[in-house]
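One chain follows as structure tokens, the form predicted alone.
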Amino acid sequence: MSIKEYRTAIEARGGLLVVKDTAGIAFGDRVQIKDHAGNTRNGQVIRSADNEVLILVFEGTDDLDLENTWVRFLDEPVEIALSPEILGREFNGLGVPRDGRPPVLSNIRRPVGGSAINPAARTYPREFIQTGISTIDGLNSLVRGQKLPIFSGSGLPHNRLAAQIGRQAKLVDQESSFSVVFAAMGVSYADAKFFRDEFASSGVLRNVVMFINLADDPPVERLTLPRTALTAAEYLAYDLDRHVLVILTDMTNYAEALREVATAKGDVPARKGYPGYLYSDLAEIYERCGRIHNRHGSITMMPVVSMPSDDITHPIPDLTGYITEGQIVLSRELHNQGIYPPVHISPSLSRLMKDGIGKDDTREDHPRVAGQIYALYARAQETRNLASIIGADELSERDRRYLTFADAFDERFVGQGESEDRSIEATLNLAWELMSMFPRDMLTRVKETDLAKYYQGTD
């Protein structure tokens, strides 16, 4: 830690410090700042020059008096303690208890940066997790080690969502749960109670560790939390060998403060005024899960993004797509209807779903009832645009039985209680008694074998 402190702070916009008559710093390098009150921020240089730093200030630069600010550089980077103690806690964007109870005590200090993975060390994410919820186990399966972010729209129910995986998300093959590692980025007070008594009622609270940034915290504290939160992840995967799972919320909230401080860097705006690195930056956060070879611990994601005017091509939403392994759609219309999970499944997908589903690790009919579900509920769509049309007591016979079955779908397999844990095979026979409303002539997308062991029509 140096000794010297400078009080050359010339400029300070948008939470960031420039001081001049610097050499030697570093970039990445954490910063204290002391401001005319006495008060101590924290800081992290993100650009230096010969004679010039750029500081980010993680508690923003509001009322600073520059010529009464000093400014230390500590010659580290941004680092957090951890042990297994974390578990059960509550800590802000920089690791710092937020639940009233010490700091963390260790020898194990990481940047939050992380280290780069060798991708020859990586291996293939394989093994189906249940989530306990049928849309994503059936039809959108998650398995160990993806990201699959969950697109939602303003006022739709993924806090709930979220929170109903977090709790529920296990491998079958095992009793034990997830450590489940939670992050939420300028979210309201009352969200943030709502995953706290969430996680506390139902007794998976010492199984989570928290890292919560407010709505009216400092937007800058948001670039450094979802970092420091993969860094807890990583370590109770690969150090103590456990399965964790990320829940981001939300990563619109992360992009627009990415675009306030680029702004006041400065930096050439791109599609709708968001920075040209987005991609990038997103794409530093989410490839940090995964599994690595002879580790038997990992990390599988998944990010809440809100979509802006519900607009699925928006950047954040888009570049999201691009990057992650599928996406679990909200739908407004189905959350109108009273639908809970109002998962809209023609959207949804999950890329990795034929690694981990079938004979040896769910049933052997799986793949191919999801398909013939696919399948059921396009067409029926397609019926429902042609009633809303010519009404649907013009519809043939066959076609009133694709909407008796949309229905059903809706009601029934999409919606389930917020406290429901259906197992898989719950999940698949429940697909086969809906598919059962149609006579076996009609399911081209399943085996005879699948059909005389499952169906349960009468023809």
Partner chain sequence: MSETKRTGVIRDINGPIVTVELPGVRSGEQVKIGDLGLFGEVISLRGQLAIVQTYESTDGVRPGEPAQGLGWPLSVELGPGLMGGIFDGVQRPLEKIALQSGDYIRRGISVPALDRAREWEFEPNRELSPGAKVGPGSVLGTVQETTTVLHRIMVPPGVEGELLEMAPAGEYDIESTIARVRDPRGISHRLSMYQRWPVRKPRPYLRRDDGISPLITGQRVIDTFFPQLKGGKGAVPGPFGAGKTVVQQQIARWSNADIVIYVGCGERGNELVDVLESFPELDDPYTGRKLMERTLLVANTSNMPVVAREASVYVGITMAEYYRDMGYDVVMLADSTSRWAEALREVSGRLGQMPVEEGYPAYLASRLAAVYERAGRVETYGAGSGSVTLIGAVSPPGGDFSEPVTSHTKDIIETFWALSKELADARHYPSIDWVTSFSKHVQTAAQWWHKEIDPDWEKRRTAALALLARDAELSRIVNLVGPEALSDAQRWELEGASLIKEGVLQQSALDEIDTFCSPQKQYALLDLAITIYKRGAALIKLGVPVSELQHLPLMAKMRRIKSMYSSEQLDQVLAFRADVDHAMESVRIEYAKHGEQA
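What's the form predicted in complex with its partner chain like, now that we've got the form predicted alone?
A single chain, with no partners or molecules, comes next.
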């Protein structure tokens, strides 16, 4: 089919453009739009009828003048060019360079939409990644191929934590680090700069690809950005055999862009105005991570989700939690106490921890230590609540012990330096030191053999 140019746009609103008198336009195809000023915008067909199509315009429809809009259907899907040269580069959501250097030339072009991995082709992720952060490694371990988001709030140090993990993540006994695909949607200039400087100063920049859409860039572009970034990640992982860590920040901006477009389309809203398909849409992104049989590389994902008004039941963190394999939750309270990283362990979880830790992976007592710490901390939280009602003096001696434990735990186990890279051994030893504040008979989640080996108390 030859590429035809249409001047029959009849409607433009909220990032959507309607063009009539079309024929045989493929659903999902790429579109190029030239506006009255001669600038090119990009789009995608999101509904195609006999003689009319609906186009999503990534740069938005602001300023379009229907008389002077030329639309070209490129007869190809939305795709990007890939080569090893993408490493060290910076692109926008459509794969156009942002770093002032020439576009990537390659005959490897991949549609950014991706397609579903056959579940029968997946391998269960089980290789422990040491991030050097005690609350993650010890209690919510990350494994290669896992999607583990950071749930945060405005003003909390999620970016610092994500950067620290990007810097420190490695397999135990292996120095080989990850290639990083960094995808930023609607972030501030300062945040983007923070990551750029961070990667540059730690010398990993040549192992990083950045896809960036700033807060003042077109919001619709945010819808393709994570897909473009993941297409690059898949190329690095499965064509070049690399282990890739994908950082997506901030998924809340992504979901808001989706809501904007859905509203313009008139889609039926489900909760808080977000469309009913938000779950499936997010899943298309998150499920692109994992391990595949007979492929050497892997994709591990850390999306950052800032929770509107710190509300974990808000649709964006909620639906994310329903898709990802756990979550690391940051707490404003800990942050206000000056604790970094302010990881709130109670609502945090890693679902893939079970097969990545223990005897052959980290240390034999690891799973039980994690369980015991959780049980103690849960009880300590109850005690804190009780103390805030009736006063600490009214507590029994046993209860006061929980308070001392909780404080020490927050300060020493949760808290650590921004460049402090703790080994898993050190993390577990620290856990035992804190657990040993209790008599043996209160530590019923660990085995008696664990107590014999690691208990440091006097009782």
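Superpose the two forms; the largest set of C-alphas matching within 1.5 Å is the rigid core. Here the structure is a predicted model, which is why all the values come from computation and not from measurement. Residue numbers count along the first chain shown, from 1.
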If the two forms are fitted on the core, does R401 show a Cα displacement reaching 2 angstroms between these two forms? yes
Does V446 move appreciably between these two forms, meaning a CA displacement of 2 Å or more on the superposed rigid core? yes
Superposing on the rigid core, does the Cα of V18 end up 2 Å or more away between these two forms? no
